[in-house]
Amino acid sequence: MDRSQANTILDCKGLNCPMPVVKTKKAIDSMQSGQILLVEATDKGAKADITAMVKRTGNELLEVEEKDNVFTFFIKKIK
């Protein structure tokens, strides 16, 4: 996926948990059904945590990505 296609754009960079989880949690309950949410972090816990959050809240994880030390993730919101 590429940038574009968000309909958000979540920078987290230099955030350290859980502060990319819980911001990442804002956005999303601020989003509509449908929409994507792209997420950048540096946070190395924020994989783990990220993930974890996006299935316990019952929407879709789309894709993520690790480049240069910064992960991206492509969130799409269900309910």
Given for the second form:
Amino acid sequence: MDRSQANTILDCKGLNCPMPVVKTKKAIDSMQSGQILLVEATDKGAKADITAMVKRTGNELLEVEEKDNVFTFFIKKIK
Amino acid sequence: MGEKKKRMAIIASKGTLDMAYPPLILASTAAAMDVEVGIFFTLYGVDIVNKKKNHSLKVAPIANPAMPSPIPFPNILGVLPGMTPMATMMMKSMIKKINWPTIPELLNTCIEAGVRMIACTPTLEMTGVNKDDLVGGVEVAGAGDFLDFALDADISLFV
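Please give the other form, namely the form predicted together with the partner chain, since only the form predicted alone has been shown so far.
Let us now look at the entire complex, which starts with that chain.
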């Protein structure tokens, strides 16, 4: 996916657990259903953590990519 | 995702800086995962929600052989004056290095996310701490109230 497809971009680089999950959820809560959130994180656990949170909250993880130690998540808000 | 929210009940019984983090990290994460969370603060754990104390929680090096040290250091020397402030300073600098929020900041995150916080009444009575000394939003109750919440919990933890 491309950055331009995101409605909101959240920078969690340099933050550690629990903050990337907490901030990502806060961002999802402030968005409209159907919108796309892009999150960037460097926490090594973020891939597993954010994936779990998105699934548990009934939202959709469209894509995760890893490049130069940065994870980029594309999340679609469902609910 | 179902109709009924999952629930987590935690007892926080420790009042050191290191042990204040686990219950709050789990609570803030669970709340972000749409889990209903309640933390029951008891004994030393009440310090975590005590406004006068929660920004100056300490780490004890004595009897804590896992405490990292820049130089090899016999644990018994932790009794020396100044060792607790030194260990606390080291822990705070490690916390800062990984960009962790402070305990008051993390508490605030939990409260904003709707985590229910309960301070144990006998502990308050015993230590002379008033409800006014507690962070706003903290309720006071005893074991019966916690158990009533925990009996319907999917996860129960004692920290």
